[in-house]
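For reference, the chain that follows is the form predicted alone, supplied as structure tokens.
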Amino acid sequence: MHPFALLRAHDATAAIAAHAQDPELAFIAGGTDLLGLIKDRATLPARLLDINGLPDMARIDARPEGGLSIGALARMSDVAVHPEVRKRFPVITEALLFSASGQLRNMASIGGNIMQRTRCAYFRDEDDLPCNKRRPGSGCAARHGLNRNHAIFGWSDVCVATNPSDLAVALAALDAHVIVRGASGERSIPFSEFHRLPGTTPATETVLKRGELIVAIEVPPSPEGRASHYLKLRDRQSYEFALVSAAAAVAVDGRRLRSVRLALGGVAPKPWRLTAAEAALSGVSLDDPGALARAIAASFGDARPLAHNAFKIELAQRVALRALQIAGERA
């Protein structure tokens, strides 16, 4: 095991500004990732800080207008079991209870979650195979070998891994945000905007600054989050990542379409919102299943699979149409 030492944060002013001065620290709260990242030698810091002291960092408070503040250091397992965000968005319920074993939640915090690292055998593998995200410059080693579970979308030459968080997806979908502090304040990032595509450079997975901390997720208000469903597909039944999975939302008139959230995980290096289906579906009814296979096809027309994964293609495609479905069963 990597030796590193153990400092304790009681102040998030002083742990910002401690992350910002020293490249070799990094934050810990559950270290349900980092911890396998380290014993993996994916990533070796000489110090890492408890946050789990910082106050406040934990609650999780429903708004009056609908929406939901989760404090970075909530517990997966607090934030599925919690009443409001069962009732108001059912998709991030499922998404966590999908995510990880009773153990894992117990542990894992909100904020570790949707900074956890690709699940690529070849990223975790000590075997100094290619890996542009853990040593850049080496290429990918998946680009052209092993390539079952990688993405259908936005990948480069340079790395075709996939996010592995289900919370992710569910957040994405919903226009969630991530609150952020620095040096200089606070900022809020869209969601869809938090992860970054792996272009040219992709050890840079998201758009945080070195002495940036999350402290909150904000998901806004919608009419969608009711009526909102997560369905994983993966290759074991227990506790395991995606191979694909859809969260769905939705509004309806009668038994038509209003407006849908639909966004897929295991299939991209991030969340990946299928917007041309979003506007292909409004309108179409809930009893048209070939419509609905229709309007989310408009959304895999720049879909790239790789040598393995071709299959990912139509299954994508069944993932969200039956997410969609059982969406649109609870409106």
Given for the second form:
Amino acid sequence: MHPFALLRAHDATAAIAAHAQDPELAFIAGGTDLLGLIKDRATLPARLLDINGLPDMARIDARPEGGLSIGALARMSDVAVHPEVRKRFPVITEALLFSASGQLRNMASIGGNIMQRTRCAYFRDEDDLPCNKRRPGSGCAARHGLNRNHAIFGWSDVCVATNPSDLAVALAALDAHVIVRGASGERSIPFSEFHRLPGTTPATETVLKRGELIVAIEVPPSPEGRASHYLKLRDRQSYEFALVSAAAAVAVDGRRLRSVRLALGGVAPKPWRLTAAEAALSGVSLDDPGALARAIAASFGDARPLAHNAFKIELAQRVALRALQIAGERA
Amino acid sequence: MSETRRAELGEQRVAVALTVNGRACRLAVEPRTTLLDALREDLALTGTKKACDRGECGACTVHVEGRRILSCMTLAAMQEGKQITTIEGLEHDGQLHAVQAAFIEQDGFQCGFCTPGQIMSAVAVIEEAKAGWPSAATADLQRPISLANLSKAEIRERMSGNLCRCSCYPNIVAAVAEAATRS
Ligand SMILES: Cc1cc2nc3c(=O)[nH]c(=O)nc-3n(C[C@H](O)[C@H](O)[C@H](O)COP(=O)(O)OP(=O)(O)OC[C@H]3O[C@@H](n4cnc5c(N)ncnc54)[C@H](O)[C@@H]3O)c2cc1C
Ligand code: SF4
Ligand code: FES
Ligand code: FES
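Having gone through the form predicted alone, I am curious about the other one (the form predicted together with its partner chain); can you provide its structure?
Once more the chain from above appears, this time first in line as the rest of the complex follows.
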């Protein structure tokens, strides 16, 4: 690893000020994404600020009205196994338990998880292959290279990588908010606005600004929370990123869907909410798979496959349907 | 910042106090030193193995404050004041830990390179099941989980963060199952 200095933060205000003033400083939480990027020389910060000592940022609060507040430093394992998270939002527990490995989940923080970089295998190559995310203007090796694992929604000619976070898919479906603190106070970012599409600047993946610290994730109460499911399809059964995944949450009247929340992972540079499908699904019977599938298709009109991933269009619709049916069984 | 300036900053060693296998240790490490390198290079505890150095294989698994983690993906200086247990810390007074004994009985290895990581992970898997933690293989998240629920499918899922290049998986699963019934 290239050399850097390591500082310890004890106070959020001072940590935010240090980050704002120093463009070569990076926060480190679990380190499981950042240290890999540093080892691959994809980022070379001069100073790391260890934020694990910041007070009150690892709490998981089950709010009386049915929502959750998850501190940015809470570990993936602790959130996954929390009894109220399991009960109120199984989709969050499942998204976490289907991520990474037991060791990584003990280390990785929730803030770090939603900040993990959107990238593809070409990005890791140190100097030979073009990658606009790593070296702006160098081109995209995946656009006309091997792109089976890449995006079918939201990509640009500049970058076609997918966002790897499973948790982010669940949080997008649940309309969570990212609570961020900066020099001028706190702001609350709706989850679907937190990640941005690559456009011509693929290296900027979120709307977080320098000098901003994620302090918590707020999950609002929702009638769909309990009947929810995360379905993840991968090339091996465990310890692997999603080929395609879906987060589904439903409320029903008898066997009819009253309201639906649906988002996909593994298909876009950010968690991909299926808003057209959600609207079309309302009123449809869980016992009519044909009608469910037709409603889901409402969100696939703008899917654009690359050379090797057209199969994802069909696969994603089937994964969404299955996730919806399993969520329906929990209603 | 220039490379020279960067190197000056990075090479300023930082003092770290750790308790490793019950022994208090004081180290002076470069900030970039991973916990794995500190254990192997500074403390000569070479039981913990370095394979991928990217969080992808589990060979470097150790316990920090009783929880399994990957020592290649954290910095030694971030573990100030922590209790670390490595494979060398499992046996007591010549008595192997139940998981170590089970790996021998069930022939849970060939080359042995992944074995320290497998064993450290397995010890934690048993503790996690005792604590009622579900996994991706758990059918009903709402039901309480105990050691009795540690089926082969559960063990495979919970141990998936430890790869074995010799592919001893069936015997590893058998060893963890045996140790779990003895625990
Ligand atoms: C082998 C492997 C397999 C994996 N598989 C999966 C998987 O299947 N699914 C999945 O979802 N993930 C997977 N991951 C990714 C893993 O979940 C992330 O690496 C982890 O969640 C990052 O959290 P961290 O605390 O370690 O972040 P760090 O590495 O500490 O930080 C990551 C980034 O977030 C920033 N950051 C951290 N905290 C804050 C904060 N509070 N405010 C602002 N910025 C912050 C850091 O500056 C850094 O840029 C895998 C990782 C590995 C190594
Ligand atoms: S898809 Fe994005 S990350 Fe992958 S090579 Fe292209 S620019 Fe780089
Ligand atoms: S050496 Fe740490 S996970 Fe492979
Ligand atoms: S025994 Fe050889 S790698 Fe597992």
